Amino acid sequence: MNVNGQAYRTIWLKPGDDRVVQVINQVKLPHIFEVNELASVEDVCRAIRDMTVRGAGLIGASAAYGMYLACLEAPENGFNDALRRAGESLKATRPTAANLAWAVDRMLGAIGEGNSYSDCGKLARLAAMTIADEDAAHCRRIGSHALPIITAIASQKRGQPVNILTHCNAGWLAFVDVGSATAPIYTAHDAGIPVHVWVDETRPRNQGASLTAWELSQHGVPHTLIADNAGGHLMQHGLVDLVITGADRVTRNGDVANKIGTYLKALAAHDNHIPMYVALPSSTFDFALRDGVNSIQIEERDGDEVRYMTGQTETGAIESVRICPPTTAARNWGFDVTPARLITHLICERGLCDATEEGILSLFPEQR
């Protein structure tokens, strides 16, 4: 995706040291724009708990470069420990996505084919840069094979724009490129078909606000934010054609864990006959689990974030503001589950499947 015209990832090795990993400070969207150097396994884990970098196929990706350089620090006594451990806290930053501990699991598989102390780093940073190239091109792929959906709505709109509704930021910013949600969107922009995007704020960290409407500012994807709630007032007066989100675990029976307040968006897609559409690479699949309600570890983060929100003020400076009397107590759940029946389609690299086991294993028959 081009920032102000210029070409960018959301991670990459610092040209000319490869000892680093240069990353987009997305707390700092956005206001700011600001490129973080992250030179160890620690840096990487603080990155991810803090948020600097975050969505799905990010994490995952974060997670392969943080064992990359876990490698380049474990002493040659002791190597295959020191992988173990930095494994493990890499895992333990955020426990909902899926991506992550894949691509942990991936990293220490492609290290073991090591034959030598050299080799192993070695191979760990072709496998760190194979993941990231592998989620871009994997993203490309749902926008492609999600073309269709939005080309026969628009066949339908007489040069109306198709409006989409989403949630959260899946987006270039989520990903190394591109995005999950957003490659439909970006794929129909470009070629031509009149989209509108209703972007909801999401609470309580405000993603989109934040991040989603400032990708699609960039990429010139005409949008409008709404608050949270507004999206199925909007669904019943038909001014939503789709919805169309990210996900950060699916079950092996298609139920979808995502940012909190998306099963409220399914549920309103639902009483309103709107098809809800989930984009996700097939690192994002945990064909482990079966019961996604029950199943699926929810991460709680610091109550804070719903009590305080953060912006700029008139005279260009960053603050955050309390938004509640200060002895209140806050709960902050960061996803939620969406169960299967309330999904048309999920849309990943390999195409689009229904919700369902039998659906989800007619594109992955290896895992029958």
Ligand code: MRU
The other form holds:
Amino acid sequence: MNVNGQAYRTIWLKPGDDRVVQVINQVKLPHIFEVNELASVEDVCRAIRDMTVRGAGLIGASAAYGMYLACLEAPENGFNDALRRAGESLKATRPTAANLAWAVDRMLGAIGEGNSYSDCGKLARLAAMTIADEDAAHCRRIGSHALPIITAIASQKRGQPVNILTHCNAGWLAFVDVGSATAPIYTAHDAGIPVHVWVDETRPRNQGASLTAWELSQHGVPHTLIADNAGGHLMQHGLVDLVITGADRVTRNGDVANKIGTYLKALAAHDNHIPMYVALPSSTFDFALRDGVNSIQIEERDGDEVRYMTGQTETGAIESVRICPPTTAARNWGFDVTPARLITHLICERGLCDATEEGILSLFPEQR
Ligand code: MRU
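Right, and the form predicted in complex with this ligand of this protein, after the form predicted alone?
Whole complex next, starting from this chain.
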């Protein structure tokens, strides 16, 4: 997607030095656009932990490039042990997004095909680039599969914009390109269908306000930022035509872990008979799990993310301010689980399906 008119992905190998990975620093957006360099598996672990890179798809792609860097660092003697340790370190960075472990395991499989030490580096480089390319291609296909949904709503609205509510950032910044929840939006907008996006601010880290609003602005998509708690009110007053979110982990039966607050949006959508779609590439499925509420590990982050807010002052300085009494404690769960029964359809690269085991396996019969 474009940044100030120039095409970018969120992660790539440095031109002229393919031992270095470059990423957009998402902690600094929307105020500062900065590209950071990652040159070791430890750099990648740190970038995932501190959320320089974040979002399920990008966490997976970053882990893939991290395994490539681990190959370059690993000694010939003890290569397999070094790679195993690198994989474990990457997997331990953040627990909820399924794409992380998926990417590490796929990289270990690809590297394991190598017959020699030098072979392994080349295979790892190719596998990481393939994972990144596939991530972008899958998001693009999600957009094509969802276009008829938006077209059908638009045809009933006689030129009025289709109002789409989204939560957090499952945009191109959360993937390698295009995004999952935003793919239908960008595809419809590019096809000339009038769309307008309600952007949940997404406390505590405000990925909606900082990231989704920024990328929609860059692409010229009309949007309005709303407080997290506004969605239900808008739905009651006919101001939301559909909800589209992304996902960090989806179980075999269609339960969806996504950014904290998604469950409440799904309840409100259900109560107001508004369709609730969840868009995800297949790398986000966890086919081993059946009960999302009781089995998906939910990341709990530092309470200071709730106690403080960060933003830019009118003089351009980036500052954090505390919004509660100094001694007030805070808890900070990063994700919640929306039960499958509240989801209208899942949208994947292979098409739409019901959020049920039968529906999901109809698209992924190899997982039966
Ligand atoms: O904590 P983050 O920013 O890594 O959370 C991920 C998200 O942005 C959302 O949960 C998103 O909707 C799904 S990620 C494709």
